[in-house]
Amino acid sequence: MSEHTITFEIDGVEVRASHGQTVMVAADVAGIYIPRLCAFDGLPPYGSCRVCTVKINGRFQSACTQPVAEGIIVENETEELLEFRRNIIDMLFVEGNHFCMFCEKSGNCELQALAYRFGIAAPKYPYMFPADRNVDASHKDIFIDHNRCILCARCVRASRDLDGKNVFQFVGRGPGKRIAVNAQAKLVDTNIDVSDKAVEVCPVGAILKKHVGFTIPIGQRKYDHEPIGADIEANKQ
């Protein structure tokens, strides 16, 4: 075994990792799925959605930001953590206006897929139905539906770190927090392009490309036949 190899446990399973890896990355390599929404390959860890919360040596931590360490004990599939994640997913649904049956992202939506994986047929919390969520369809190739935004910051980080443009940023605080663009008016006034990575990384239907709606029919989409995380679990050692 390499002197740089770190050994630890996830739910009693021995996992080997490299120095500097996060718990989430090491789990992925080992074929153990830890749910996530803000995490995305190629983007620095962010830790905002907390869907990836695990317990490490008895303390709650976000798996996407927590580095591995020798001998740590990670809990991932306990009923306590599963209920914690269900509650977060529930709240994300009621804090926005999500109409899955009309959304072009249905079947490819990670929030929807997590709800299916966790057996959520309908949220248990009262719907907020925010009235100030607008749709910006000013750009010829892209539109933003703020009703579906879950504030994961993927678009913010991708535009900054991958596209080098800084098109998106957060404005406001608390219930008034939202995604805004780096222009005085609308998306059309920015330098975003349909080929930008920021357009592709949204886990829900908040940022979508125009002119390609339902090119892939419902029933043939990514999560229509296999649950989210199935690709990771297929590599279980």
Contents of the next structure:
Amino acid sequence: MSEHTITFEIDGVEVRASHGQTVMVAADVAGIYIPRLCAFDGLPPYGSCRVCTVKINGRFQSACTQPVAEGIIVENETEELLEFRRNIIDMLFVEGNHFCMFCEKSGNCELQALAYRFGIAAPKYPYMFPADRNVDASHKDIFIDHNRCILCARCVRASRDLDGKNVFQFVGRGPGKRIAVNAQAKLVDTNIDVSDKAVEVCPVGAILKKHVGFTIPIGQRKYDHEPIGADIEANKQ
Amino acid sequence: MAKPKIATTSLAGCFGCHMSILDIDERILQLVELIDFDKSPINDIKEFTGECLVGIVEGGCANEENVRVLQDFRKHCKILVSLGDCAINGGLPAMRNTISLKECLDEAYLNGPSVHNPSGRIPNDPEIPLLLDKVYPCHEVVKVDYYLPGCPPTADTIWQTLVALLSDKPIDLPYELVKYD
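I've shown you the form predicted on its own. Could you give me the structure of the form predicted together with its partner chain?
What follows is the entire complex, opening with the chain shown before.
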């Protein structure tokens, strides 16, 4: 880590950072957790989910894309921002078909973990139960369940930037936007492999490996005992 | 002073949440010291005998009877609790929400691979509650006061909630007790 040359403030706590770091990375190092869904270590920032929205000098910015600057005042855990983030999670839950009770990702799912962290017992919006989401189980080792996709683009970026394959891309616009595979037909027609990073990075149960479902018993999964972000908060000095 | 009353019901649920209520084990002895059960499958009382402090509802609304029972609960219970994922988001029964009702019935009674139905009729007896177009979470039908997610919620979740409600304290459940599975 290069020497700290920038000093700024998150919720009144002084944070030191290097030139070129984003607010999120600097906060992580300082042990301050800023909730996130589309941001992922090792992938270029994308800024689409808006869960990491903070207020910088009074203006809304996504912490994953905003570079640090000397003397900026960042608000993170304010009632206003917590409600804003809670609403995004609520909307994501009603927008898709998220059936946690039988999802293989349950307990390791970042969307679910954020809902736990925010104390959401039930979404405040009406469920949409979209009927146009299908499952692509054509590949022998991997499947895509569009019911659970939150359009974070982690798989798009991981396939392009880490795997060098470009297996995934968005098609459609607005509410019709969805993940598609770079092939004439199905996932099986792409050059994706089960060891690809694109399979690992999905925060929800949309892209999953076959043959390994429910291997971790309840009580030993990632978010069973510790809320998401607890690992980052453990860095706090 | 008369003991407060609790009513419970299972709408479009699997009774798993009621099993979880019974999982409070010997604490049920403490519970009956504190409360009486009114309408509930636990004592098999079919109709409300009066006003209840707490109504616990498992399952969402899949048919007109579920809606009537739920409205009856709202009318008779001061505090209404949605117990479990089915009451909160429809749960497994809500998997049919992405398929039209006609398609569901056709598959179940006409086209399914294991269907034997020479009459070719879909059951339509007036005794059978009419299915709704889709499965509704309870809070989209009546006002719900508290939500206990889980499939099922653990006995500790249910116990701590009941203790808080009966002692008029805020419900403050630890992280481990609020889960969606």
